[in-house]
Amino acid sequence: MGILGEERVLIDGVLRAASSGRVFETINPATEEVLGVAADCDVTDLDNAIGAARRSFDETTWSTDVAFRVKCIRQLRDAFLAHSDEIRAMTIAETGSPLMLTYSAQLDTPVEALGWIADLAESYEWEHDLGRAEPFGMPAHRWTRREATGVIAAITPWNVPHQINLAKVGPALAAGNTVVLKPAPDTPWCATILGRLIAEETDIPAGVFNVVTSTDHGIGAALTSDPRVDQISFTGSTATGRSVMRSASETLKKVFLELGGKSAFVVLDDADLKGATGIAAFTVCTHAGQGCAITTRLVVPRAQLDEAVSLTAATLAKLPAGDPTDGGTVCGPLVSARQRERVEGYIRLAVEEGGTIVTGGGRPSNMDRGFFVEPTLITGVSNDARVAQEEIFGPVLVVIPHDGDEDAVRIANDSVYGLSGSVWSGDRDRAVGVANAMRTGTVGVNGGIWFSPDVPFGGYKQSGVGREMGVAGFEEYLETKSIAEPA
C-alpha cells in the first residue's frame, strides 16, 4: 500500500488545489522516489489566504471565545490520534525521520502538547487587576487585558515539521489569532494534512486556519510584508531570519524568530567521559543531526582529547545511517540531495582546515540509494574554525579541546549562536555553574532534557528572538492592554 498524503491546501475553509493548478513533488529520502504532488501556490492563493484570516480575525467571535477555541483545540488533538497510524507513516516517508522519533518529537510529543495548550488558554488568566492608585491625584481602578495579536504568519521548515508547525499553530490558534501557514517545500505533506484535519474534523470555522505550500520562495517574503499580517512567527536559517526581520520591520510587526544553532556539549574533567561521550555520539546522530539545538561541538578536557575521541568514534560506528522505517535506526537520511551535498561540503573543508576524520566522512557504501551521509567525528581543528562555528545541519560532530571550566565557558560561548547546550560532571554544583555561564537559551546537565510542552525554547544572540512552547511561548502571540476607569 502507498503513503497516502494530502495534495490539497486549506484556504478559507475549502480544501482547494492551487488556483494557476500547479503542483510539485514531494520525494522520499530513504529512496529517492516520488510519494506524490502538493499544490504549488501562488500570489494569488497567497492573497485569498491573508484575505481569509484578515476577515475572520475581524469580523467572527473566534478571538473573543476562550470556551469555543478550547474545545477546537482538543478536537485537533482528537484529530491526530485518531490519525496517528496514517500520519506516522506519511510522516517517515516525507522527512526521513526515523520511526523511533515518531514516538516523540516527530509526532507524539507535539500532538500531546496540542492538550497542554487547551488546558493553558482554559485556565488562562487574561484579566489582572491591579488594584487602584491615584495617578495625578485622579484616583482610578485599574486592570490588563490580554487579547489575541491578529493575523499570524507561521512560516517552518522541514526538520521536524509537526512539532514547529503545531508548536506555533495551537498556541497562536488559543490565544485567538487567525493562521497562515507556510511550510518548506521539502515537507509540504506535514502541513496539509494539518489543513485536512481541521477542516474535516474539528469546529475551528473557515478561515481561521490556511495554509499555503509552494517552491516560490518569494511567497515567504510576500507573507512577512503584507500589512493584512500583524505578527511572524519564523523558525529556519540566521540568514533568513534576518531578511525576516527586515521585512516585518517595515510595517513594525511583531516577530518571533527561532533559528540557528552550534551548541557545544561541555565534559568537565571530573565527569563519566564514557557516558558522556556515548551521550553526545547519540544525539549528533539523532535524525542525521538535522536539528537546530543538537550538540554539534563536543568540548572535553584536553588531557582526555585522546580517550574522548576513541570513544565517541566506537559509538558512532555502533550507529549507523540505516532504513528510516527499521525501529532501531537513529540516523536516517538528509532531507534533500541539495542537505547532503551542503554536509559534504562542511566535511571537505573540515580537512582543508587542517582537521581530521576519524570516523565516516563519506555515503554509506550499503545503500545506493538516498540521501545518506556516515555520521562523521572531525578533530584536529580548533573553535574558530568554520566547521566548529557554523551551522552544518547533518550528522557531524567537532571535538574541541579545553583547559579548565573557565576555557571549556569560553569555547561554548564563541559562537555568533546561543540556542543550547550540555555540561556534564561528577559534581552537580559544579555542572550547573558552567551551564549558568553559557549563553544559550536551554542547557541540559547531565543528560537532563529540557524538552517539553511546558518549558519555552528559544536562543540567546543569532538564534532568535523570543520563545516557543510553555506559558512564554503561549504569550508570544497576545498583546497586553492596560484599562483605567474612575475610582
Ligand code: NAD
Given for the second form:
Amino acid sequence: MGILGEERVLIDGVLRAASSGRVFETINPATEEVLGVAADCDVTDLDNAIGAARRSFDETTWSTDVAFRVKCIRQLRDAFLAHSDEIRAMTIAETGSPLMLTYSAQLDTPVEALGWIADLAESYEWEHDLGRAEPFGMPAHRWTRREATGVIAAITPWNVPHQINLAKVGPALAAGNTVVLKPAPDTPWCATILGRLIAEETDIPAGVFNVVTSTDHGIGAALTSDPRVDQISFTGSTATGRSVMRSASETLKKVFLELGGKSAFVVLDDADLKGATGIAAFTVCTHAGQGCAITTRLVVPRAQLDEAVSLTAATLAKLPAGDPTDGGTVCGPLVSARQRERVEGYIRLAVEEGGTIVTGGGRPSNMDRGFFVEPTLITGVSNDARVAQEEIFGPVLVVIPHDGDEDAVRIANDSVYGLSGSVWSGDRDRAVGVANAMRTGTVGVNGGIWFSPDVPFGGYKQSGVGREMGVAGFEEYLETKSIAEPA
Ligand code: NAD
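Show the form predicted in complex with this ligand, please, the one above being the form predicted on its own.
Below, the chain from earlier opens the complete complex, with every other chain and molecule after it.
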C-alpha cells in the first residue's frame, strides 16, 4: 500500500507547481522523516486562485445547476472511497493520527458526509413560498430563495485535516459556491490530494475549487482581506480567529469561525466513576489531545477526588503514546516539534502554578524519534490556573474538584471557550439538566456521541461564530433573497 502524496496545487483546473517553483517539506510526525514536498505558493498563485474562483462563480452555471453539483459531490465521495487505502496511509503519515481514528473523524466520517451533503442539496427547499399578504395595503405574493454566497475562502488547521477541509468544501460546493482552500503548512497533502481527486475524478469545472498550499501564513491573511472573496470559513486558534474577523471587517465579509476549546468533563456524585474516568482518560489521549472539542478539564466531586485521580491515572498508564500505524494506538505523536515544545511548556507551567504531575509529563522512553509526549494528568491547580484556562492541544488532562451540580456547572462555564463538554450521572434527567446549563455548542450525556454529518457543531463564546455540519452547516454558505410580486 503506497503513500498517495500530491505536490501540486489545483488552480483554475490545472494541477501545477507554485509559480516561483518553490516547495516545502511535509514531515511524518511519528518518525521525523521527510515524506515529500508541496508547492510553496505566494501571492501570485493566490491571486490566480481567487481570480479563477471569482470567474467560475460569476460566469458559469455552477451556482444554479443543483443536479450537476449533486452529481459532482457524489463523484468526489466515490473518488475518496476508490483510493481510501492509500489516502488512509498518507493521512497517518502526514498527520500522525492513529489508524483507528481514520475509520471515523480522520477520514471515513468526512467522506461519508459528502454523500449526506449531496442528498441534502438534492432534497433541499431552495425556494419557500410565504403566501399572500397586504403590506401597506398592497396585495403581494412573497417567497424566499436561497442562493450561494459566492467565493468562499476556506482556511484550515492540521489536526483533523480531511474532516475540516471537507466539512467546509462539501457544503460550500453543494450550496453553489466556489472555493479557495488554504490548509495549514503542516498537512499540505491532505488538501492537495483533494485538488487532485477533483481535477482527475470529478466533473467539477475549472476554477470552482482551488487549493493553495504555503508556508506563509500571510497567504491566509491575504485571503481574508481580498474584495473578491465573499465569505471566510476559518478553523484554527482563537487568536488567529480574532485577526481573521478584524481583517474581514474591511470588506464586511460573512465570517464563519471554528476556534479553540477547553471543554469540561463533568462527573456527578452518582455516576459510575470508574467508567466515566476511563472515558475521560481515553478521550484526552485521542490523537494526542489534538482536537478542539476534546474534554481537557475533568471536573469531579471533591469527596471522590482521590479515587478519581487514581482511576484516571491508571487508565492513562494503559494508553501510552505509540506508533500511529499500530491499530491499538490511541495516543500518537504531536504534529510537530513546535507543538511538542508548546505542550511541554504547559506541563512545566503546571508545576510553576503549584500543580502536581500525577502521571506522564515527559517524553516516552521507548520512542527515540517522533514528536511524542506521554499522556499527562495534572492535579492541585484551581480552575483559574492558566493550565485550566488555556488550550494546551496535547494529551494533558487537568483535574478540578467540584462541590455539587451547581458548582460543577459554574466551573464548566468558567472559561472564555464554549465548544464542547461531557456530563456523567446515574440519573439521566439530572445529567441532561447539567448539559442544558453548560454554555457550549455540543455536550455528550453519559458518553453519547454527537459527532455525525447531520449534527451541527460549533462554539459558544470565544470558541466561534456559526455552525459546521448538519443543515445549519449547509445554510452557512447560503444567502436568503426575498422576492415579491403583485397578487
Ligand atoms: P492557527 O490558527 O495557527 O492556523 C489555522 C490556519 O490559519 C492555518 O491554515 C494558518 O496558515 C492560517 N493562518 C495563520 N495566520 C493567519 C491569519 N492572520 N489570517 C488568516 N489565516 C491565518 O491554528 P493551528 O495551529 O493550525 O490549529 C490549532 C488550533 O485550531 C487550535 O487552537 C484548535 O483548537 C483549533 N481548532 C478548532 C477547531 C474547531 O472546529 N473549533 C477544529 C480544529 C482545530
